[in-house]
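Here we start with a single chain on its own, the form predicted on its own, put down as structure tokens.
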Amino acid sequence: MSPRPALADLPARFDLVVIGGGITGAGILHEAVRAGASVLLVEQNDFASGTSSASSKLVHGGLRYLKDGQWRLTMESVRERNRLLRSRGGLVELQPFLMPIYQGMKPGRAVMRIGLAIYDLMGGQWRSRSLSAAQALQLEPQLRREGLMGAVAYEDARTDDARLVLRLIFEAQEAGGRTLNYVRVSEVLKADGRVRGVALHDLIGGERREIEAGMVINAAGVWSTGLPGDPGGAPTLRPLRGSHLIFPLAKLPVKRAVSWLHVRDRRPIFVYPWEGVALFGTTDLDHGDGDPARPEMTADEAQYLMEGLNHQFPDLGLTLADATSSYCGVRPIVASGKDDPSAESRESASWSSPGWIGITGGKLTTFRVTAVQVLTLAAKQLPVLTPLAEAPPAPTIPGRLQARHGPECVAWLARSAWAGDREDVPGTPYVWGELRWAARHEAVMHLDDLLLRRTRIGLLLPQGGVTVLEGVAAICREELGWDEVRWAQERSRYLDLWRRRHAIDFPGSV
């Protein structure tokens, strides 16, 4: 991976400019570079800094889509889940689920077994089974026992959503694609009724430049409307906020994913072990006019989540004070007028005009399908964007470090001369060398890039990882050239952001 380029170093023209560095934009970039096109991706903040680092981090078919009759979406999602397990092993990993069945619960065991049988058939592999109450408690002893009749066990998958985005981006960069974070599209350029390129503003260096493009694809999610010069045509969006809580596994000792229906509104919620912690969520609420770049969990959401958690795990006596951190993201859902936010479809929607395609909505799991669909549409105007056939899966499953950072990182770490690079960052699944590699090779511009997306230390450790910041500072000075003044600025900026967006600071949390 090359250092982050300056605007002046870019070619004057690309076949394709992609706006948006989340999972949708990264998938389009990856597929377009595979097809042999010259591509530039720009993101106005950091890569994956929006919804794509704040999802539930599950790669799943979506059992509830079956209930809503969305058969095609479920089939597509299950197949993509299986493909990602094959092609992104070590980054996308199998996640066993347990769904307890209680007396009087609807849907009951029989309906659940039918639904899971269909789910398994779609995936081409039998992954589900019924359990007795005793078997369920043997697997998860902390479950609510009153009225427990048994459970169904099935399998989906989990990932680190930000790292999945980053792998797509950096692989495309290694194959010749150009990528820039902290670069804003200040205007969409048109001539003779056709979009011809974009005007860019580098928010780090301050430079401005116009870039010509054969095609521009707007994949900016909840930011996909309102660009100066935007040719229009976008559907009405309904931004939905999903909030999550992170607990130490010592406080919430789940061994697999547990999914159940919230006692208040029968919405599916879940908790599962992720990166050495317990990840619990999620809400699904209208975000309204709130800033999608800075979503924050509300006290009502925290109360809702804790109500659901304590109903399922009453003997643990959990309070908000037991949580380590929170996070939330805003889903770019296409509005269809439904009263219930959760009833809105997770299907993607596209719109186009000469030289321009917009895409929004969709799911983390189906990013590749979305990318292929968008590029197929774009190829009608610019044939060089015709997507290739699906790449064959990797023959072996790489280890954790290679899956997240690539083989070059593994080789570099093996020969690193820095003392401590192969030692664990206390309380996390990371080694110090991962931070050094990311600082050197992964376009880190700010401290939150490093601690909230290149790694997830800021979510996993109390107070955003303040106890390890001295070690982080040494790496940032050596690899990024930050002096004492810059480090102090970045530390202050990061901790302020963490307090606003990730701290547990609600009534009842202390």
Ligand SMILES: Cc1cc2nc3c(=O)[nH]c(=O)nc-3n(C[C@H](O)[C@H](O)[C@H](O)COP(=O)(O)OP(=O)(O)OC[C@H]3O[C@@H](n4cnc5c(N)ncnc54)[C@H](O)[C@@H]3O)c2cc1C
Second form
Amino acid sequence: MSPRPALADLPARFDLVVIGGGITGAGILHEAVRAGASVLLVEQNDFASGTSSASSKLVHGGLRYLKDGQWRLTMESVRERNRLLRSRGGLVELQPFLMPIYQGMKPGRAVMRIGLAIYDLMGGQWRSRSLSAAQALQLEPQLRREGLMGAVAYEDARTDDARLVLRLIFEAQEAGGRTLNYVRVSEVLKADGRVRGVALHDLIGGERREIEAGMVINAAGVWSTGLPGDPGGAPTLRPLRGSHLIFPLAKLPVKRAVSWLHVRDRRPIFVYPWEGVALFGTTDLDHGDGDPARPEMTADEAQYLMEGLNHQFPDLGLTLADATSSYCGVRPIVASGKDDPSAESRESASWSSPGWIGITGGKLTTFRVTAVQVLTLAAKQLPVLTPLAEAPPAPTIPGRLQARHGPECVAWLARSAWAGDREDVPGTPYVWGELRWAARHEAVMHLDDLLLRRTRIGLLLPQGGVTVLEGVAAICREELGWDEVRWAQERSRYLDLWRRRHAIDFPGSV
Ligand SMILES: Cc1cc2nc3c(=O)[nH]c(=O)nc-3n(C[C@H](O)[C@H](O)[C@H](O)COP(=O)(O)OP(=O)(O)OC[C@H]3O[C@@H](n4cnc5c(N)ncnc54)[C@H](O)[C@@H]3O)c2cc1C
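Now show me the form predicted in complex with the named molecule, since the one above was the form predicted on its own.
Expanding to the full complex; the earlier chain stays at the top.
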């Protein structure tokens, strides 16, 4: 049914083994396969289940990094944003932003205009403009009016982060790469002072197997340190948690992204329309020793977010009870000893020893730059890994379905025997056929893979989408062969996970 191979089916040796199926690992896999190397990527959970499904989903230069003097990062990010808009239209899309300006606000309009002019110059296109208060209110009538002097408008981009990872993984798979979810690297194997391979543990089938590799790349994000046999050399990480709230657009009716400074600490926060809902975030807090695999938004974070939201949109009178869901992720940031978490650099850092490279930090937006850097480093030890300098040529802009699931999905859906496949999943931007296609072709092992990453139904619909579960059950039965017992297990696992990670349920929350 599902194309996921067993460990026993794998060759004994690969040029490259990549640990971690987030955007960093997926980007490296994609580039290395393109360069002609034999590559295996393993992910201990589902693909994109770590930080890479919990980002703010912006493909952006990061205006605020400009303010912090991170020129190189901003420049790289703006270029990559433009490249992704060209090559992955339908999955990476232009996102207009509005930044309201209030009396006495710092930075004021003049400084913002200069910042945006630099931003535009970096992107090679004039995308920003100044607006009067009346123009701003015409675009976003719910903005706080008191003291409003005007706004600046500019453009960045948004994506579905998990789908971007999945697309890279499945494209690489089609081009000959091997990828396995729910397989953990349990040990790094060494001989004569050099990393020679990895020991794998299939967390679904239970099998164990050792695989030899010319190089091993550790792209395990916040889990980058502490693997048994790890040759060491990693920088100290400072895991920073970021939480988001999702509201129905009917309750928080924004037409574009609105970005402003939080009234309490002047950190930039934003809300924008994403997949038919309003996505609002985020926080930036030390996650400390908390389990990075199970980050949960705290009541304090929720309160901080609501305070920021209600200050900017006072007439909407929103409470936490209006939110549909929440999600939260942990940024793999390299510690530099700064007091303020938000002042820590978002650049990636790599480290190496014979047969081994570690990479962490960085942004979703710059995954290809990171991949090229890592493979350039790797090629010094293993020339077959030489990355291609040129980005793949941009195809004609694909539609939404093609960009997310590939061209074959579009043709298949058009002739699918199930007429219902072409109908909408109520309250979402998906058609049922997307779920069927994912169940059949996209290595779905658990219900949460299907509802939280292949699609984002679990974030978009109230109560994780209980109202559509019957339709989902039929697809899982037909495509994955799940009987009633298996369905009941998967349903309960999914709803438990949803309650823990995505429900808005704080004692005394308003
Ligand atoms: C709140 C928040 C908002 C953000 N917003 C943005 C944004 O808007 N734009 C942007 O560009 N960036 C953003 N980022 C940054 C971006 O999301 C991260 O930099 C990126 O997702 C990190 O990807 P990664 O692949 O390095 O880590 P991950 O996605 O965490 O992937 C690492 C993977 O390794 C796996 N793994 C770990 N150990 C093992 C093992 N032993 N064997 C096998 N697999 C293993 C994990 O299960 C995990 O899936 C944001 C981050 C956060 C937290």
